[in-house]
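Below you'll find only one chain, the form predicted alone, shown as structure tokens.
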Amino acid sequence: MIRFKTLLPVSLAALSLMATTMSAQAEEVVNVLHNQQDEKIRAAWEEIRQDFEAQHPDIRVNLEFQDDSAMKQRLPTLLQSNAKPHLYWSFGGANYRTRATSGLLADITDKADGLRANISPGALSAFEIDGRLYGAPYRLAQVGFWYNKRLFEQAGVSADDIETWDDFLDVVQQIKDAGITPIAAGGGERWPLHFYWTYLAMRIGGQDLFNDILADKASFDNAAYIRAGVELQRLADLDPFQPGYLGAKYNEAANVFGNHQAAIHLMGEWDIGVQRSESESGEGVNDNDLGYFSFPAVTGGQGDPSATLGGVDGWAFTAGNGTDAAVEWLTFFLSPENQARLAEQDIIIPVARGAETHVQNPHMKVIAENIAHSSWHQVFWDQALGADVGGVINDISAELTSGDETPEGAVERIQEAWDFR
């Protein structure tokens, strides 16, 4: 009896050090890494994953968090070490194309039903790599016509009438005779530009062609490319944009359609709080005159006029931590529930089917509606093929509108660059 009660409690103890041990070891732990530096944004994520770790006890999730230059600094060692996390922060394109076709990324697809079933497959794509899935979109943004109301109806024209490229074409011809700059561009820093290239070769060639130049299967020196180029010329010829538009910055140009200097702004949803920013006004052009439409078809183009063009930016998973407890997590964190809850606090346009009905922006709520019906969700050129493509892309479609390169040259020139990647 004493003996009893001499070792009951080292027996207590040791049964409790043994559960907690044991406890301890059955825990598997996703690492996850980000550049996400808003207070808000990381507070709602902190929630989700609190909510992860309740339904999920045998699992805990770490968010860790860098600045985006020591991130980008650190990423491609990391990639490579022990210490890698089983998610990182990534786009769609180049790099993460390169790093998955390199085995620096797990291969999920075979886990990948939830994600399937809850993300649209236009959003999808851009995290496949020859059908196979290496990660999965957060949120999307898409480029397009933004316009001004007053101007328009000044003009006597209307968006509801542009289907077409030719119709487009029409349009800013009636404001331009009607005393108005049609387009603010700030063709001084080239990207704003390849926008307009960009959609006239998605509507013009269509999305197999994409992928096959991608496969080199096909080039960028192909008939559609070069209409594309012919196209823009088409518009420059009408001389729709603002003076100087040339050495003019995006902010310059956001600055000129705030400021009602000018009727369509073609950008990003970022364009809504921007072009208000650069007012004189502080008020830019309020949500009762401001519109907006997708780039229209091509007539004769191969392309779906449902296809998007903008950005996806989303996780990767590391190669070897592909695990089942980090698609879990990354199924969770971006179903269509916890999609939604941050739709309503307009962090994200959301890539879960049916959270998009949750945006509350108004502007935000169409182009959500547009990317979830887009038969193809195309991240900017400029970032998908690569620093050096996409420099020659930024720099042709600035020098088909100056009327410095023909819309052949242009084509050749991608090509080359594409040759030398």
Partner chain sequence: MSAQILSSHRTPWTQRLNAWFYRHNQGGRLTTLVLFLPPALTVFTLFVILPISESGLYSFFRWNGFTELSEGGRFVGLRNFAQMLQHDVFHVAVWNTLKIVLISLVIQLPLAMAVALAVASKSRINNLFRLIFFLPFILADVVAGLIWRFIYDGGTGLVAAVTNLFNLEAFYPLADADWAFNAILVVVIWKYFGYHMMIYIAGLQGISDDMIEAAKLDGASPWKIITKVKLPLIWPAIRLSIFFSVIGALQFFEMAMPLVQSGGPGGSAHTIVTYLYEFGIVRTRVGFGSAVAVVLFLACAVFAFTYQRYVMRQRD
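Moving from the form predicted alone, what structure would you give for the form predicted together with its partner chain?
FYI, this one's just the chain on its own, none of its partners or other molecules.
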């Protein structure tokens, strides 16, 4: 015989189940797909999600995780299926553009007043395609020179003396003369070397030239970009990299830098953590020893030395899913208050206006200010120009460094790939 005591919880459970399904029908759901592995960051997002649901009882947000490589592989098919999320984690650049122009993303331009009010226009423009908005940026990254203060002292040089590329080459030479490996580089993967060539091209050629190239009004085969190759080879001629750098992966280079075996590493701010975790001691170059300086100006170059190279990562709306609820969620997620919360925990360099003042880590702070004062924040060229043209830029950067390509041949190859894109 069934007793009342056992029956009660069961029936209560059934009732509550009915209640939830009923309320779920009334709720609007927003599915968000991301590739964030870091537990700390996921916990911070979860807090924001709960706050949002508390303020918007009629909207339910699901944060769904997929491993980065799995997500990359599945996205092309997922975006064309019915199982697609409302929003997914997306870099700006050519893939985002291709998807937007192929009709795989939702145009939310008319619903974006809230986003526009909060986010700096420079960052937002990375997610604008032909004046229309299909997503929004979430965080910024900048590539610059990380250096080991202890090794600099040992070599008797100071980062404050570096204002131009020539100064930089002098410092590199002095470090080498002191018997220290000047630079760590993951040349086997090539993209770490493309930072050198593209930064030089930006400093010498300037923003207008780059925009003209994007608009097919100018060619990669120009004097400024040829000089970028010449300057890169001047650096390579000093033989500044760790031995075997042309076969090294990025994390192996981070290991060399984190082990205090090389003085300089040109990399994004993510390297603060990576050089630490890849180092043998697990300490890496600690905050006291770690220094940072921006890529120097090149004498005679047209480019503004405040221009920054880095990333703008964010979210994109999938076609048919630019619902009011989804936009509402993203506006809340990217609001200055929430961006400030994430910045305080050193999770991001924020895109929301005013939130950069909340960054705590001294290095992240410097970078946040650099980007805020940057006249031109350019997304990594190998991302911005698409995988095919970007791949060629990575190739030529490595080959210029190893001496297997000429500065003239390099720009010809890029233009060829650009013409055939």
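Please read these numbers as outputs of a predicted model, since none were measured by experiment. Numbering follows the first chain given and starts at 1.
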Exercise. Can you say which of 204, 358, 242, 210 is at the hinge when one rigid part swings against the other between these two forms?
Worked result: 358
